[in-house]
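Only one chain is given next, in structure tokens, and it is the form predicted on its own.
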Amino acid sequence: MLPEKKGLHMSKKRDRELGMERPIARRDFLQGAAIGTVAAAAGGLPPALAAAAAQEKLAQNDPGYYPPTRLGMRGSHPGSFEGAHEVRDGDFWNHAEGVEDTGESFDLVIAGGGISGLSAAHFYLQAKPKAKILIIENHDDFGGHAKRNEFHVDGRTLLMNGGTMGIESPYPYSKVADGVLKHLGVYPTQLSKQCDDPAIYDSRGLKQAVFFDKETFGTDRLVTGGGSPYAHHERPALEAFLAKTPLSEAVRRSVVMIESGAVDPLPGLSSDEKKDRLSRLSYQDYLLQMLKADPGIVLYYRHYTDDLWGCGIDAISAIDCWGVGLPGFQGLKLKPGATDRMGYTPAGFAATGGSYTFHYPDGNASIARLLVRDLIPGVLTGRNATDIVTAKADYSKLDRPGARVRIRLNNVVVRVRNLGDPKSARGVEVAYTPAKGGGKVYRVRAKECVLASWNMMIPYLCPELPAEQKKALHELVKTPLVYTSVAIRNWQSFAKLGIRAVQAPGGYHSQFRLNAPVNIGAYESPHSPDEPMLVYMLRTPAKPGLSEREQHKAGRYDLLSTTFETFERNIRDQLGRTLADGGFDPARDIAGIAVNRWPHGYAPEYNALVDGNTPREKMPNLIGRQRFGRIAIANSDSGMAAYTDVAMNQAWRAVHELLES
């Protein structure tokens, strides 16, 4: 049975055993259901998804309205996307209620509340300080991929990144992105010396660990000591861990000569001459073709390159592989720097030190909080870098009439056009809908409008662009991938088998780990292996054998046809197998699921493998954001790097466009 198929089949009896029958607060359960006949039919409904099924009637501006504690599927949750599908589709205009005018006007509409569209705020007050501003978001929380999970167990609040974690980049931060940071009061550097905790972990020994499943490897095996795709190991180490593994003697031998192999496959070629040809190849080839390594190696490598691409190492060049530090190119004796025909990676660390590299306990969703607390004044407590983490929120006074900037949650824009034509328009007009879909069409008016969302959907919103340029925004086809945030009782488990981390080759989650220990203000982590936890997994659902843009099309599919009852089987199933030995039970332990599903999650980047010698200057991102009469267009996609730094850096672009044109 192939690994994606995996727990998709799996008896009633099995069910009960990994605790799917438990109460636990899920959207599924819960959305478009009417709550109190659900209740009435299971007899009252437990606490935990009383509160939840409160949370899902409230609307914005209700008292209590707080979506960071919403659990289930999170991510572009159910009710987010269906009206943009709809846009998309062809469909939406066939079956509109008609477009009511607020009567509503604003200096400047922003498309997206995300860091990109908090910041081109941010920038237009800068320039225009009494400037009137909406900020149009189709989730129900700001931040974008700045998402926020939060768990309450046991009489603790726990935190991790639904979405976006740090804010490294593999190069230094522009005076633009630099200035936004200590204007909100954040210094990563001073911030992380004082944080950062690894000494929970470090003082128990924990290590990494592989475990290796029955469906793809005969057994079911957790062996620790090995696991880190950035962890070169010394030559005994490794192969003491690999005589623990069921991988055969020749994918061991290829495995050695792949982590401490010193043959030049290349010999005779300059530096330069080598990244080109590794610029030609994918990471698996070069491995399989160059090495000469056993095609068993495939199973135990493929899913290496999940946290950065979100898809396999057939879909990535080996010189970005070599880049970020992938193993096998020991041998070569590259000289460090980047070339033309590498994306927009950790290789940048190489040449320039790279960025910051701090990251709050929930993420960046710290980084919009301030942004939201910097623009709409009162909507969160406290008043500086550290309190931010624990501040309360009040989501009612987000979009108030009168206030300078607003923002209007749960709605998706629809329709955006210039006033006249684009080259003399004196305004936009700018119409939205609520996201869930089906629902009536409302437009405001703006003299400005930034497009800071998902740029391939800009075509659909803006059917009057230039074809070229609406080719150009089509081709930046978004990384899928999955964040889930588990709740678990303790961590026992954990300290008993003397892991802290945990790769899953053929695993649901291609990885899952402790979550990363940050204490902060009032926020602190847990410290003992008998307080609750949160547990981190990856999955990135890209389908092997097709271009990296192909794999990310098949996986966006799959990642919306795929439902939260079969995330939570996986999930459960796939800690209680590799937990087994340290006493795990998922029925017992697991306490609360958060599936962040990003069907169009990471920008896209340069890859040399699809994007070949394309010149920088005509790559989609530069066509596809060029100014359209009052409309501007920003987000991470159209600078094609999935970094914060990047999101600012549009902002401050598409803004100063309109500012200057």
Ligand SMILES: Cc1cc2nc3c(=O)[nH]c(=O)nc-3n(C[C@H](O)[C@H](O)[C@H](O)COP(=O)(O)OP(=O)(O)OC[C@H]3O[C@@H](n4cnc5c(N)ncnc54)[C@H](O)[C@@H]3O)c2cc1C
Given for the second form:
Amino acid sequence: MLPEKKGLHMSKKRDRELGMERPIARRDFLQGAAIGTVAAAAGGLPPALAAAAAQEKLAQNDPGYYPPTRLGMRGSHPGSFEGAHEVRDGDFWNHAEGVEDTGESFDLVIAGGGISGLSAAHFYLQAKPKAKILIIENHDDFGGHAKRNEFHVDGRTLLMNGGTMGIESPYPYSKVADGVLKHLGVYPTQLSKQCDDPAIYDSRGLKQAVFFDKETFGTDRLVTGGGSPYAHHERPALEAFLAKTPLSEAVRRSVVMIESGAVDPLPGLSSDEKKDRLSRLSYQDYLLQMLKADPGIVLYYRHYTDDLWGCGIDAISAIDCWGVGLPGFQGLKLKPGATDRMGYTPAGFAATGGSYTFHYPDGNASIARLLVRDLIPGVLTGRNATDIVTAKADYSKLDRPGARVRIRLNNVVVRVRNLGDPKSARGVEVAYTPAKGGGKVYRVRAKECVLASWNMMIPYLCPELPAEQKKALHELVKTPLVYTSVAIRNWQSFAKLGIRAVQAPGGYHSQFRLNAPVNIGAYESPHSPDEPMLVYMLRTPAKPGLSEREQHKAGRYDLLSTTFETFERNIRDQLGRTLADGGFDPARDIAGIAVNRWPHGYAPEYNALVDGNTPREKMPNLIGRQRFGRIAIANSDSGMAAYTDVAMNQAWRAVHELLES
Ligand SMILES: Cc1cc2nc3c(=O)[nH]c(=O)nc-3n(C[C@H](O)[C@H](O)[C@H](O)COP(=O)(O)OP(=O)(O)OC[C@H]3O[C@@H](n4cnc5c(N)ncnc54)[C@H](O)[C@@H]3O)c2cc1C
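Switching from the form predicted on its own: structure of the form predicted in complex with the ligand?
Expanding to the full complex; the earlier chain stays at the top.
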């Protein structure tokens, strides 16, 4: 057999072993079906356009329209971003058909149906209870990053967050954000006491583990007992763990020095002087240059910053890593707080936050659902903050003529302009088009508009903005990342191996874990290892060696060009190899996959390495979020922090800028 034929044969065989050809819940059948059900023609348009227009308006009204159960490529799913990219690429208006006036008029139009957009509607109605509001959202679901993944496996409903996991923040919730939670009946401290159920794993003694893969470390080996970036490991336990790893002697000594040593690499400097030095170098450089660790530690620690920043330790400042409690700083004996140079406490200082911590089984999608239930009666059943988890949703009620609030999914806002001079304008015109691109453009009018959408795209929507503001908005580059949810038929393999979570320094996903258990209302997390379970996996496509925001731009490109098939093959391979000794068979045990791809994920945050000495008033979010006539700007981007409370706070600010101007 020719070598290339042999390679093909081997990879086909491997695909069969992995179960690539097995029928599981992964492809987006529903979406495909909806595209086939073209509704009746709208009057006055050529038949093809009328059909397309009617279909776009009505997709969410189709019987059975329920995006949380769609699997395969989710997050920024196919069909959600192509229209926006046509606008970005500059030739949209050359090809766009004449703009069709829908004849609709609102008090407020909101671009973006994430937590910020939904909160903006809530705040506006507080001030103007009779207002009519339209929310336009490019995804097939509301909630933005607060996304619900819903699986049905062997008769059981399983929920997971496809994005935002929890009610938590580096800072205590503001009165405004707390007010939203209270209005919705959400009391996180109480819910956490009633509903969190760590005993499921604790009682079985399930531990953290690290998987060393042969491509990176020369051998496939799962080692339990280590790999928790924020846990303090006592020296004997750490040494026992390291002895089982394939790491070299030199790397092991360095890991012990970093994690349990008390080295002060900056003796003689004050705490403030030390912090200033830490704000000028990356965590990687701190470990290598200041602590003089063996270079081999990079492969072991490189993903320790993935979950908070979406990129590796080479692009995040040492002071930020100290702030969140990563190892290696004990000997410096630093006093709490940021440095003067940073101007304010960055969001990364989570350890000092004192915020709530609670998560719903579907993450903050429950907050989005609660907001929608409050804004548009009849969309969701139920009446309290616990029954929301299993509440039934009727998406056909989201956009009903005459309703106080309407949510129009699958459409992207492509232009917003003041009607007349921004200083004296009395209204705005908002144009939108089908999110999947290639469609007709529609126009509605409103007294005012909140752009609760991704800030870096706003210059394309509002080319009339001042140049300095557009430049600042473009700088608000979001973090690309992937939250993958995998349904497995049982979790016997985890129980047999005694593990609940795995760090994978060389893995396609850099960590994975069993779903965090919560029992709330009628929803029960799986208890027995014989029951189906969801596994959360994290992948960050950043490109080491560049600055953080350049890594994110490169990562976004990589993410958008990666097929679902590539993800699926890697997921199967990674879970199969890691859990092999527990008897896991990816072909048999995987029941469904949702890859929540977020090319525009976390809002950008202050990074001492990039933002250095920039005075607070010059930060891009402050310049970028200025009100422009009757158009105000919200979204977590405008608060430069990727947290739910920030999205709410920014919505409040934007709404009040309009109301008070
Ligand atoms: C993977 C992930 C995990 C997270 N985990 C947490 C967590 O555990 N706790 C926490 O507090 N925060 C978390 N965050 C951050 C949190 O999700 C956000 O701060 C918050 O939900 C953002 O809400 P938002 O409305 O500002 O933005 P988004 O949720 O991004 O919503 C904006 C919406 O606007 C839409 N949009 C964009 N452009 C247009 C347009 N032109 N027209 C129409 N619509 C448009 C977008 O598609 C999107 O749906 C996480 C974020 C991500 C990505």
